[in-house]
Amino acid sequence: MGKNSIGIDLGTTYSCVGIWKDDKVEIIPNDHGNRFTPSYIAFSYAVRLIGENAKNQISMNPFNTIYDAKRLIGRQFNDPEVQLNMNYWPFQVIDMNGRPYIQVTYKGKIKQFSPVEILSMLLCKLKDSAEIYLKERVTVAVITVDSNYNDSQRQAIRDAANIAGLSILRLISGPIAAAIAYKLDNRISVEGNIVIVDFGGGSLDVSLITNIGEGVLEVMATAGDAHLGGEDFNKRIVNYFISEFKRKFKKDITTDKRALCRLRTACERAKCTLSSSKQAFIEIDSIFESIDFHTSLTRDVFINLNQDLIQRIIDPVEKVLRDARIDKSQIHEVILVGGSTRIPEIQKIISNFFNGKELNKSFNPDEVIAYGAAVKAACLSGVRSGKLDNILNIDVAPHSLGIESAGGIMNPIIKRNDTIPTRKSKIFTTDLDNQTNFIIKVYEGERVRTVDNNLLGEFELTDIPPAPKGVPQIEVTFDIDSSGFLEVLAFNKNSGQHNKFVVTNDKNRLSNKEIEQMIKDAMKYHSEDKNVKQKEQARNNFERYLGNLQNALQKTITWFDDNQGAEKEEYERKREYLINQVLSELEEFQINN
């Protein structure tokens, strides 16, 4: 199992996946030969297509071209997040019982997919990268999801990996993941406090880790922006232009879903250079009723734009911080990664609040995630190598998690930024007289009342013998383990009754028939893949063979027009040579073929 688990970071915008493989993790190169994919998936008339193949085509499929899935797990339709996003996207997000289905025409027909549904088509793409490049089954993964995931989040991924034929080894945190990834590769110069800032296209996410030596990296606090990421960044500088747009030109752009897709993809690229240049160029020819857009941005106006985001960036480092009861100034090293931290303004504001402390940026952003769960999924297979031998990691639970208790009130059994893996208990009873029944209703949050936290799920203690009230004593224990999933157990001290309860979040949650039937999808949908991407490259084998043989004739007619008075054993040689040259033709082709 172990030579072939490999490590996935997930992201909002792009994925990456890696692999530890001759002492050492690989990043594995998709099928363009790119490190990482775009988290982008399109259907069209004829095929599904995933990655760089789906994110080139917005433009002309916009409907039915899915990004920023990530944003819609473990939510509900009406939650202010999916609300605010559906504004942007072309795409359409109808409501299905409560939770956000996207809906697009594939082939003709109308389907709708639940987030997760689409997560998982990325994740078989990252699959069968790996399972090309090491020409072998790939099973296990470890896969990064942010570190203030709730449980619903954190179930939808282990459904998504379940539909793509992926078993989890872990969930683990991106900082996490980055803290691995330095750590092994000694990229961390002192022993003591760090913090890790992962800011990617869809999150905040931010770590306060202890290098304790050793191998040992403790996580002491967390916290995060799940609402703030590179894309948010994206959109105000659309919005920028759509009134620069209408202010000269008088026309409302926004009215058109292909120009708006063109703007947007002009917008990202104009972001990403103005990371090394004070000044980036837009250029969309024909954008909108045959109307030139040429403009300019620049990194001042990029920053008026974004600064009220900019500043929120400093609001979680500040929480762990309080959350350890650690002063900034006892911090010994800042660690960014995500590519929205190669933003210059964003790499100035988290420097000045760490009083000019130089940031560590040393591994590539882009790929530092994956490489750290590559290692993970190396130390949890079993893989032996003596780098991997000191690499321990202690993660923290991201909410609290308690019961309901008389009044309503919140009563947490496990803390936020209580270490996991852990299993706790408390003893509760009876609020009266001869009750025979106990209701438990599981919550994760910080509010002293349930009302306003999120609930798990709950069940019942039954047949409790009849005794005045407070005098049962009823035991719940809350086991969470190292991926932050969480049983609950009942247990009657009295009477030896017990139950218990494994949180499935079922209001959010896709049903176990669900499931099944999207696991069958995806088989139809990869085989039906498979089949369209054989059909492409038998095409265009044949047509190279087609082009081999006109080349080869073009030269033997060019050569019979000037040499018209050529001698006999010239023109047999030439003949021979065109006949040579069919024949090697047809071999390769059935080789290939």
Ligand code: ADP
Contents of the next structure:
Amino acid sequence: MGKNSIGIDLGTTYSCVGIWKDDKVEIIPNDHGNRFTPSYIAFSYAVRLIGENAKNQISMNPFNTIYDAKRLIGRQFNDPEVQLNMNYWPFQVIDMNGRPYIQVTYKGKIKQFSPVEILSMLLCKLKDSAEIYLKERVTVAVITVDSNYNDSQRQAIRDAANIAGLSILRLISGPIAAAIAYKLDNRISVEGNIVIVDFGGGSLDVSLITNIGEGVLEVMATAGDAHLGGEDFNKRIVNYFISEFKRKFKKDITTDKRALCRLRTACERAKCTLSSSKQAFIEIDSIFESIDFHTSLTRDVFINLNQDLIQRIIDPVEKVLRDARIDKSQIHEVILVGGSTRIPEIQKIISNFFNGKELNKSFNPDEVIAYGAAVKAACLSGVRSGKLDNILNIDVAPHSLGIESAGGIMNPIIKRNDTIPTRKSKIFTTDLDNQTNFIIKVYEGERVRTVDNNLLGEFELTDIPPAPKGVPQIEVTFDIDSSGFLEVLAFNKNSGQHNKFVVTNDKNRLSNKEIEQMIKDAMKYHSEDKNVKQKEQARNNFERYLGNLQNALQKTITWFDDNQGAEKEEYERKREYLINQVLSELEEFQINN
Ligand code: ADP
Ligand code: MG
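Having looked at the form predicted alone, could you now put up the form predicted in complex with the ligand?
Below: every chain and molecule of the assembly, starting with the one above.
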């Protein structure tokens, strides 16, 4: 462990990685020199592409270019979120025993990838960037998640990290990472209550955090909307132009996935332009049956198209205030992070809600979360620095956790917004005389009936010594660590018999065997990519060498043609010169290879 612990913001649309180095955070550039990387993976006949290379070729290869994979993790195939998004994605999502998998053609063969595997490829890329930057191996990371991520989603992130060769030092929420970054950089002026709104491409995540002083940041409440993000604005704009195209040209563009991809890219760009201009132009030549589509979008139309979505941003803000029992007048600071908070209308609505309060958005919203994660990684891996002494955060459980009692009723043991890590117990007993086994079903959620909550798993305490009903004392303990991972223990107080249970949701979770296979595959893909890259480099170098030689030779030939009557010394000098040039090119070529 030690110094090479990185902080990763694994985003739905963009990801970013940072590290604590020379007493400050460095955001690590990728191989394009960019400080954040599109969360895109593409497969083609010859190669696998990650980041910019994948995003840039999407309209040429729409079926095999994957984005938004984070929206699938920890979910069942029939989850409404999965079903809804499937209609918009150009890539194919299939049902594999109830779990969503992404089906692509890679190297000419049909292949299925689990969303966890796709995320592991992104993590691997970020890890690679860090290793190249540091010239050292990296194996540990703090990774950020949405604060309302449930147990299945957290487990999925852990599996993805595992496949990428990273062990997780801690999972922290995006808003808390942002708060840490603002705090470290002295960008929060007062002790008091802070509302942090993280509004990205896939989701909205709001936290109310109290800056207690002495460097302690305590989460008071979290809320969010897993179905609201910048991508949803893009969809509205795309639909608007699909209709416009139908009206203008009497043609349905949706039948052509490639055209749709080009439209989607143009719409996202227009949306971003509208954050700084009142109007954006869209010009896509021969988009469909060689029709050139030239049109425009104004900020007012954009706002109209998305009015209801924009309004929804206030709901989780109200919820955290309600849950924390704090009035909005007692909020000292409102911090905005995430790309979608660049939209002026969003800023306006939040500021109005807080009675015209000035919003704090002084940190680069694309980097702030990775920045905070890197600080946390340094703190947890024991880096010594006066600056880090001042940072401590206390997190909360995002959902209530409990077990089912008679009649299918949820019996919560840990409550939503309870501070974590925590360990809580309750005593249960048998319903029947001489009952020898006791089934413990673990649920997550806020509803009264367990059918409405999320079943995390179940286990059985067996061999209970026969006794009349109500006599055995079974103590069930829920232990939740700082990353939000749950462990359940059962203990028969009468017999001293123990049973430990790590919650694994078999419905959603990959098996150990599947993970092992994916680790092997990851290594294979990694070395294949490296070979392709090396081959490409060798080819480029050789091409440049040939070009330089050709150039030198051509120049000499031209001289020769023009100087048919030169002196002996001149010919010899020219010959010498050419030989030296070829030799020095050759030398350079050898040094570079
Ligand atoms: P995530 O963490 O979900 O990957 P980010 O915080 O990186 O998301 O934000 C990405 C989202 O922000 C995308 O939907 C992108 O279109 C949007 N976005 C980025 N810049 C702007 C801008 N200038 N105006 C409006 N939206 C923007
Ligand atoms: Mg984000």
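Positions refer to the first chain, counted from 1. All figures in this text were calculated on a predicted structure; none of them were measured in a lab. Between two forms, the rigid core is defined as the largest C-alpha subset superposing within 1.5 Å.
- Once both forms are overlaid on the rigid core, the distance between the two CA positions of residue 554 between the two forms is 2 angstroms or more.
- Once both forms are fitted on their core, the CA shift for residue 21 between the two forms remains under 2 Å.
- A displacement of less than 2 angstroms separates the C-alpha positions of residue 33 between the two forms, with the rigid core held in common.
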